[in-house]
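Read the single chain below, which is given as structure tokens and is the form predicted alone.
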Amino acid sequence: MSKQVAVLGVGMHPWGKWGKSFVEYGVVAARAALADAGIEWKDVQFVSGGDTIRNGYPGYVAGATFCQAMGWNGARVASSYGACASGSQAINNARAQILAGLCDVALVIGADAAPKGFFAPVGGDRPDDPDWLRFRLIGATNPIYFGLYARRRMEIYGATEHDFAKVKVKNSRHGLANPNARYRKEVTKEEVLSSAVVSDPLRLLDICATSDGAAAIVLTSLDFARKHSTAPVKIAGVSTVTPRFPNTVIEMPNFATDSAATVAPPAVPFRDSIARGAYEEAGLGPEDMSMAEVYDLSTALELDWYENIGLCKPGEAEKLLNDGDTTLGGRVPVNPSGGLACFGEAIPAQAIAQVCELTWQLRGQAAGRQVENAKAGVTANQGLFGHGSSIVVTK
């Protein structure tokens, strides 16, 4: 049985920092997508909403509130959280459905309104939690991970606090012509490198922002796409898996790896499994891909996730990028969007935000940030506690 489902419409609210609900930022993006699907509401069947815990109750059960707010239809519902690989268990859930034959026509939707400044346990005492200890007991907030990373990065393989500030530059140029993006402004490289120092070896430049935004996806069967669209794009693999034991590698929010003392680490690592799973089910390598929107909350992240998603061996995600081969016009553009140095996290956007990008890249409908010829391309994610996220999106 094929695994493929349509992408019928997409949409997207702007990111920024509006000061309004999420919800509203979510039915602007959803009525978005359904106007560019070419269906109205009552058509959708199923909705699949990415839960945002910072916003109260309305946002631990997201796809119900986003119901409401469209206006009750009858649709069948559920609400999806893995952090910020949210949105890819949203539409995980969205494509699952379809593929059963429940429903041909759902709607996926995810969007935040996040705090200013870096992401904060959500309120309590619960010393057993270790998002709480990180916070509470060490004080690591998300941006000293991304430090360490960084750091990490730098040891094993020589990169340079250069190297980091080129991927900032280069997104920054992406995302120039992106109207959904919040941050449309070039920087150089040496305003990258006198920003102040956040988390060392990482300046502020270096790290995304925290925002409100909003992304929603029309999935369809295939044989109804066809009814409606000439060459419909599809989703041809999802991946949200989970490590195996021994992770040796530290995630977040953990402060200790697993010891490898008596069991031998898995021949492939957490973070490479990801987009595997996703090329695996979609018959495809990365070699296929055209282009790649990648999670760079951090700039030095960003080089990681080259190398995770196969676009390259270990420790040559910095040669990618002082050759181009990684910017607009170059062999596979990585975050031709402008990524989250250009939008901030919004989290159970994020993964959607992804594919409306390749969507509307696979169109040919980027203006401005067109890359040249795109048949495939694939996201890459990654939620807090082990949640793996990559989808492949082809013509």
Contents of the next structure:
Amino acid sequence: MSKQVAVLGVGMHPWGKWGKSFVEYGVVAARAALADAGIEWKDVQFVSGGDTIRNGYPGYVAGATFCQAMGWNGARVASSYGACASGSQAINNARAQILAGLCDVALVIGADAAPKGFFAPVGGDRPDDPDWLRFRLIGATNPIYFGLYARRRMEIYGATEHDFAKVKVKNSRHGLANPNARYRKEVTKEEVLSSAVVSDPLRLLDICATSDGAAAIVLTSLDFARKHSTAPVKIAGVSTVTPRFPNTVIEMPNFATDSAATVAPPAVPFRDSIARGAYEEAGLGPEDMSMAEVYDLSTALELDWYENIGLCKPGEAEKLLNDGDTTLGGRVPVNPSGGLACFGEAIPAQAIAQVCELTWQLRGQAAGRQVENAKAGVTANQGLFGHGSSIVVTK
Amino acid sequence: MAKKRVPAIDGWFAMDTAEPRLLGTKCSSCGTYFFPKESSFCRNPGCSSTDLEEVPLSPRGVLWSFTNNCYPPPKPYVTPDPFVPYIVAAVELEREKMIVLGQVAGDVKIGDLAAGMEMELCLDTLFEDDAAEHIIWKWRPAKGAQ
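Coords for the form predicted together with its partner chain, given the form predicted alone:
Expanding to the full complex; the earlier chain stays at the top.
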């Protein structure tokens, strides 16, 4: 158990469209996390920032940007990028510093100010960048990929638009009382099914929005935490796995999968390997999880995650949903925070926000959305260009 | 006068309307295929070859999944005015054991498609400007297939 670190404090800037700088959101979240931990900024030894690539140079050096904004305190810094998985990269880097004995107190911050509408590639004429080319040559937006996965579920498992809509209905209810959620309004199945088609079979209300927001956590060694808290929540496993060759699922921003002509696909496909890496570090399995926070970029993708993180077998996610197992009060609530359906995506903050939610749940502080007797939870997320992200958090 | 037809990207496909082919590479040592072309190093982790040759990929495959885009995408996609929704298909090539994306050509509706259908490659216009018609590969339901 020596590989655990403590989550001493968590904090957020509410998600929304606030029209301010990502730096301001990040500082608000960081101060909230420090206050929650009872730690002074001057005592933070390591700052780990999740990068945002749509906010200029300060976004690429997020760790130092936040340090400057908080008032230089001499802390060591790191800035991590792994697309949607940037937050867990930042958490993992802070954890490594602590476990290596290089520091006791680290502050992890991710913040974004997102553009409206579809995510576009970084500007300019860049024909060597697959992320630029997929828009140029195919018009392959992010929802195009989500639509391909959703249609695949319908074709091979018989999933329906009604199943997808029910995910949104569930998550909209979960997020109603969450003060950090952007959308706190109940959505009906009929509203989902009457919203405009974006990428068939996915409609506007099946797909998450892009948001401004920030999340921060104070990570410390267990020894340090014991002096400050009677029962700190712990991070027991972090997975930042990449795929194994050949990856046979079409992934953003690629035009094609790897070829499996000469090497058989791995026994555990990439998306199944993501949470598995965190479970193995934690010495726990999906059966030990009280809840999960998964990356519902689309409603259908949440169903994929049920299977990928081991909550059920392939093809059984719709049943799990329809039986109420993943609803608050069910066997293993998924996205008790309301998920991306209620937050929208603030890229480098999102994987950190997932850990914030599990921490509040495990402390019994998730008012209006509390998972009863929560003992452990898992997060799952994936960043384009092959970034797996999963974190197991325990009492 | 007909506009000049130019590939929207050089070297990714053969500009041959009668027999269109995507151009990939194949590792001379282990036989793994790559698209777009990988020309420097074989990416099979068990192979250290640097000898990759250009090969045309199979012009037919099986439909893995499909979707459409009903909203104008951001640049650098060149969006016609008015915007025309388009379908994107993911097609699995049997010999290469690889899924390749492409828009679907012609007046095909989502309801016309089903996973497992045989699809074939064709060339079509991606966009036009004053100088030229920019050509791209697309998929379409295979002629003579069920």
